[in-house]
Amino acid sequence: MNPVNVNREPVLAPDLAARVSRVGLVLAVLGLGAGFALGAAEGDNLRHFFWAYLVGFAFFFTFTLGGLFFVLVQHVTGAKWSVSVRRMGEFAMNTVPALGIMAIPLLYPLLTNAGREEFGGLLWPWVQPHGEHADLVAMKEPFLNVPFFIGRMVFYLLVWWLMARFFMKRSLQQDTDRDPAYAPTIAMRKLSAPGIIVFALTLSFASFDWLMSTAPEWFSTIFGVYIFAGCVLTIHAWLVISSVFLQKQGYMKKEVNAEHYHDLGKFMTAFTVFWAYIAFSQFMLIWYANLPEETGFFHSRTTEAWKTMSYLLIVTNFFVPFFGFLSRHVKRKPKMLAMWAVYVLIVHWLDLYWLVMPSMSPESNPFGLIEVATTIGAFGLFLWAFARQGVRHSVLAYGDPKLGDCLAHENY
């Protein structure tokens, strides 16, 4: 593979990015507003709304953290194939401030009196121990208490923001400085290895705090890896969708080709298998140990209300996508791969819904317009934060010294 001589000019799409960001903002306002209104109309002190809001928040969270991991792993491995799509990953990781904004409403059910009326809290039942495992939950009070919980939330967001800011700043320096010593490139390479360690720890603990703690008696050391698998699937699906959309609008037609789509598709296939492996491993270990405090998680998801969805996830999240884009032909057809990428995002959301909502209502599936509205709102907020960066910056990391190798990349 011989590097391609590259005309290192920015790929600017400010008008398109501005339009997309406005669409995202409208979706955010209307979706979250409608979800709040529907929740208030239910007369349950917004309990349903906040659980649905947590699902939307988790959906946003997987885009952001998926983007951060994608950028880190490209630098630590010195990857060449991904340079032309890396800026989209950088835009995704740089949505941490918007994720922080979306985290603020989650303080309401933790800090207000109204938030403690039902099951010890509208959102997290562990505010006050309850149920047959109350003693076990009470033993976790040094960790599962409101001040420490909020402190950790702020810490995670701050760490992710600092990491995203560092890598985004150096990437932009590549574009403008054209440093012959490749100082920004070397700096990102050096920091990416410890960055992955920090990423792994903060992602795992944030997953424990924001999602696993909705069933406070339950614990799983593999849960952070489960969420990680969803993050990686999400970002690769989003890179496919973003690239196809840009090309449809007349941008990046030469910079992203069938070879790049092929690799993105391979990662989607690989992490579909990885998700299934982690999901099965988690279930098998809990089933084999048969401890009441662990099996309760799956018991609440095999009630009459949730049993069908639990079995359906095996099909929708593994068998269908695995065989759907296993073929080399599918991976090299952008539009076809984009349709599968949309499918991956939808079933990933269903997986997050299945993780969260049975803790609210194990005997009934509350899916309705509130979930739809809050998810649209959460995605709209992400889209706004993602697209507005394209107003100011090139959608291609045109200063990366490996860009020529990226454009010459071939799959064998």
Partner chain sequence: MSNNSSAELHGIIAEYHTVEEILAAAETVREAGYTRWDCHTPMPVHGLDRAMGVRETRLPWVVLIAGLTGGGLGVLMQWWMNAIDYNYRISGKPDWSLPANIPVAFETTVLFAAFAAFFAMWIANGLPRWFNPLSRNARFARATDDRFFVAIQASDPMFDQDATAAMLSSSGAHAVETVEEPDETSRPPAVFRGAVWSLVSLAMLPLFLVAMARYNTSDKPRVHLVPDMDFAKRIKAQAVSDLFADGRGTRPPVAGTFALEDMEAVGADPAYYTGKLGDSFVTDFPLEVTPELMQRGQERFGIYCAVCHGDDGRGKGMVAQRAAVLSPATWVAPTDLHTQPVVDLASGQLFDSISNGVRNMPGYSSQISYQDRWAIVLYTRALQRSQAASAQDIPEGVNLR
Given for the second form:
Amino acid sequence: MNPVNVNREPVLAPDLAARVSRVGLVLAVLGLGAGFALGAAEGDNLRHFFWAYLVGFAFFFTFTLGGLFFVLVQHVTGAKWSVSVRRMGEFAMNTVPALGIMAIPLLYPLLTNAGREEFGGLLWPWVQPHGEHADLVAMKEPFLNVPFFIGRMVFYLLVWWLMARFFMKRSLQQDTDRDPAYAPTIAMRKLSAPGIIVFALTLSFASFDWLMSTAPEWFSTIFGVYIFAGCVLTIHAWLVISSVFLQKQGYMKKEVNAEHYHDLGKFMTAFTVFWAYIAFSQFMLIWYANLPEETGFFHSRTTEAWKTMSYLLIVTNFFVPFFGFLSRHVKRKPKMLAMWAVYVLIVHWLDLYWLVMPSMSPESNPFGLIEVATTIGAFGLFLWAFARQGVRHSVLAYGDPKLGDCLAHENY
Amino acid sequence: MANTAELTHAELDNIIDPPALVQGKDDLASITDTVCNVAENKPPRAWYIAFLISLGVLGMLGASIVYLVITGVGVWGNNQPVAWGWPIVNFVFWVGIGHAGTLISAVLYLFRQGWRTGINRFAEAMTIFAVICAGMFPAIHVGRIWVIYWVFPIPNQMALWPNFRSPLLWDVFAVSTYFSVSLLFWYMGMVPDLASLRDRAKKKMSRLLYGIFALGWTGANRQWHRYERVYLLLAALATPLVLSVHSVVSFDFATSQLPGWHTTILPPYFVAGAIFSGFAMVVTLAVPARALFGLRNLITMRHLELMNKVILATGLMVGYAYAMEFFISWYSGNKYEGFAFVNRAFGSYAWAYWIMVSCNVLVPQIFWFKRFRRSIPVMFVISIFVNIGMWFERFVIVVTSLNRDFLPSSWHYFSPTYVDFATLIGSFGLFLTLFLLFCRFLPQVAIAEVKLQTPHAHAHHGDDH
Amino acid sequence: MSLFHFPRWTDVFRPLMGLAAIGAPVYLTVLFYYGASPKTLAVGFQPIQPVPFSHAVHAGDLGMDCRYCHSTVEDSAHAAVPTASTCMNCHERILPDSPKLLPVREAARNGEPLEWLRVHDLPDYVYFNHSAHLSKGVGCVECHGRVDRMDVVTQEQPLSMGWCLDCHRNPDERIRPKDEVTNMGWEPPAGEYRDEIGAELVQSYNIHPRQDCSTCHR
Amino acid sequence: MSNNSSAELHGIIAEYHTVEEILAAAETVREAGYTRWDCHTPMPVHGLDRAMGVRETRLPWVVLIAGLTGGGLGVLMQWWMNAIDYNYRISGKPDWSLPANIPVAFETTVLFAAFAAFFAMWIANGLPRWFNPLSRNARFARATDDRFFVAIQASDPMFDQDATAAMLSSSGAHAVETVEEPDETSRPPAVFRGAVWSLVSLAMLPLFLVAMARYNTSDKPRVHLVPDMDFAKRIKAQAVSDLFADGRGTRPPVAGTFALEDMEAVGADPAYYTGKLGDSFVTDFPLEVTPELMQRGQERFGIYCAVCHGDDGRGKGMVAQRAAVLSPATWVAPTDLHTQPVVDLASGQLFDSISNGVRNMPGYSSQISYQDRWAIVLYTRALQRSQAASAQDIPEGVNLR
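So that was the form predicted alone. Now I'd like the form predicted in complex with the partner chain, please.
In what comes next, the whole complex appears, and the chain from above leads the way.
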């Protein structure tokens, strides 16, 4: 395959980006505001609100981390097919500061005494070990304590921010700087490999901290990989959605074609299967060994309140998208693929919801407007941070030396 | 409006990627010649020497199996509490080795990694032979080998069926499916190359034999069309299959309640380990083979370097899993779990644990440096280290979790017998004998697929394509 | 032509291979199913005994009850083969000079047992209890066949695990009133059905055939 | 159209050197309207499908259906085998444990799909086809090496030897050659036919042997595949055991001991165990008389006594009748139990006769337990009474018809 000659010109969409970011901001303010109001109205010291907020936060976080991984892995493998959509991935990874803003309210349940009497704390139960597992949870104090937890949180965000900045900067440099030695390209290539190690460790521990410790007596070594599978699925879906949107608005008509959608679709198929594989491994091993210290997690998810949803997730998160993505035609039709991508995002959110909420309330599924509102708010915040970058930067990494190959790329 | 810094494909490759995959005089005929000559001519003397040695070692395997069968599994070091001794260690080791082939063939095919073509045939053959070695161990471990067919659901006079809730039975299905599908995949890829050998053959016998297995292939495009589609489908099927096989092997351990075995990350961790050891074995074999049979232009330094990168990456994944297990064993708050891991690192088998960690995690770090990634002696030595390390990983998993039982009264230090050694070394004899026969008589490199990677396979009709 | 080419007639392999692809599995299945079946391998075993004892005469013509000779069958797991002295109960005076009975007389005189060959021999890892079966109304005939019609005893049933389980899963058809267990020719009274009677007896005898491994492999 | 194509002509091949050339030639041939032709290339050439107008294969559908079938059968198999046909509980799992069935169902899915893909490809591609006239052409051997060929079959409706050749020449072919249909018989040689028939007949032999075995008896014991399991080194009832010096597996009681149900040895309850008190036979019945004991007595009488004494006790049992014919010289007819001397015997003496024999009758102590002997005595009494009954014996209220 010979590379296509490329017009090395930026694809700028500042007006569109500004418009979208405004929509994002409005969604963020309305969503989070409504969520907060609804939460306050429940009169539970905002407990429900904070759990719902954590779901929204996790949803946001999978976009950002998905973007980071996507960018890293394209560099480490020297992928050519993905160059035309990579900038969107870079925008997604560069939303770390907004994620940091979103993390600030989480300090409240960590640092206040609110709700301790009634529920033993607002969010993470280990803040004040209580209940039948109190002794076990107290044993984990060297790791699960508030100062260390906040320290780690800051550390993760800082590391991600530095990584995102590094790769964003080099990528932009590539656009304008026609360096014959390809210094930025090579630098990204070189640092992406250690970057992935850092990514793997921080993502794993962040998911242990923020999500797994919502049930502090429970543990699973594969948990980080499980969250990782969701991140990858999310970012590919997001790249499809944003590309289709841009094309619909008249941008990048040529730069993203059926071949790229086909590949993005393949990755969504692959990671749907991967997610199922990880989820099955986790469930099956715990179900099979039937050890009391582990089964609690699945036990609370197979109560009357959660059983239906647990079984449904198998269908909605595996069977439906798997057979949906199976056909070559679906993957090559942008609009159809975008619909599936939206579907993937929705069921991914369901997965996060299912991961977190039963730990708050095993007896009843508290699903309501409050979750919807906070999630829309979190997504709006992400959208704002994501689209803000389009105001200043090209939405295409037009200086990447592999762009010609990318455009010539053909699936078999 | 081409920019001054516009790149051509070749320039880009030179700067970012190393030189093209097929080197030297790479017209179509010379590719055919290079590969077919090996099968057509008498092999170098080193081949005969290696073959004789392998046959001798294979004989040792035969003798130890005969001794085992007529005497019983008591000839091994297996005993309570370490009832799964070397046979299972060797089984997992060989199954792991058997993962690189199908992975290179299928997964890299799906990822459009053109570089796989130089080594895929080779690695697939290795898979087949490694799985044969692997399958042998549980078979002889059952003791009464003549009733091994009981593991298959065959209607029988006992009117009973195998227990499908047992991970050991899943193994039977996973390994036999993996073997069958890998064999199909290997053979299917070989059909066009066998046709090349048939059409070049001058002797009646080789025309007949290659001809039979070439199935009358003539390279008709209508056939190529279906062939390529099916090859893609097989790749798409083989990819989750590869993952499933070692996951199922890991279930043998992870479904149990034994500390050190029961951990949810075991499936992907085993898969990563399998790929790691498999690639190491490919390097171990490819380095001498390319020198011996003059395949340096087809299995280039770039192939080796890329494999070394995969070794580095999967080695890191394995390291990640070691770390996660250790962390969670503490985080779980389960004393037994914690003890199992501390015991691994500082107990009576600490030496094995630290061999494992150094060979699998520390040693491959040298591949961060391009100079070492591209040094034949370094990679050869490291690949052997990795093989050793991965054998010890299985040893550590199997033995350390068992040897310190829940009852300290039954603690027992496991030591192998000479039959254990003879069987393990003998399995290498089986593997190498098959492998050397493959090298001698079959196309070692996928001729048609390598041709597809050359510029000759593509029409040069402009850039407006 | 100097080079070898596949001749035209090799086309015959195409249908042949198709045929073999279908035929070979069918052939192997049939061969294994029938060949490896205990009905082929075990049924029909008819060893030559040291004395040509005829069950057809003793149990059939004379109508002697099985328990006259196999007297332990109701009380123990093992159905004892009678000692020579049991034979001599009658043969002291019946056919006292018959050459066929010479080994019996010898055995009775010097105490050396007669070496009868076991016809119905289960593997040693199988535990079978005669008394348990008789006391629940399983007739001798269910396992041993119409011994009262055999001049030479022959294994009629496969005695395989599947065959045992068959009855342990569906006991109704094999259960008879307890006082008819040794009656080889017992049939349900006219107008009644074996399975119905059996079902009632299973109830009244409180029969719960066990199917777990340790029932027989203990 | 094919007016001048002879019967021996298989087709025409044209040789090309590069991918570009074959692509161009393929378009030419397709546009000319040929249908029975193909391009032969050493590796798949991308773009050739489009140039030749090859339609997308439907094989993926075959594979999908086979995969779903395999998965379905995998689940069905496990459900039927473990939950229906041979269900047993193991490790606390339900009979039908779907999570535990997923790995195997997954493997069967892949197995079916892969085999379907592979063999459907064979069938669709007409493989194997070893005989091929094209392979007789020396030039064509390079189709698997470095040359590209177009081959048009003579059976194509458009085929015209000269016109087709001319068209191929003009398409940039480096060489155009005709390929003849080899003049060979399609009948396999006699050796081969003989071999096939011998093989088929040979294959019948095992079936025949199986049929033989099924319908015949044998005095040879069956083959034991695992003899050490079938014949364990353990002590078996009534069998030889080399563990003991006397070689007996069944052990007699240890010297100086006796079984609890055999108190006779220590002289306990002599009335029950011997039928005697001192030197005289007991007349009292030492057990409680119950209907059950009576029934037991009747049953035992049927087993042990009736063979000679007859069911009615008159000495006309089947054995007695037959013995009288077989050995009239040595046989002594059994006693009629209804004769007055027998009726007058004390119960203890009847018991003693059963235990130790009397005159020509052997003792049955080894075959009949103490209690059963008493039961027989009881039943004999009833039998004697029944045979000598009078109207006074009929209980009140019993309606005689």
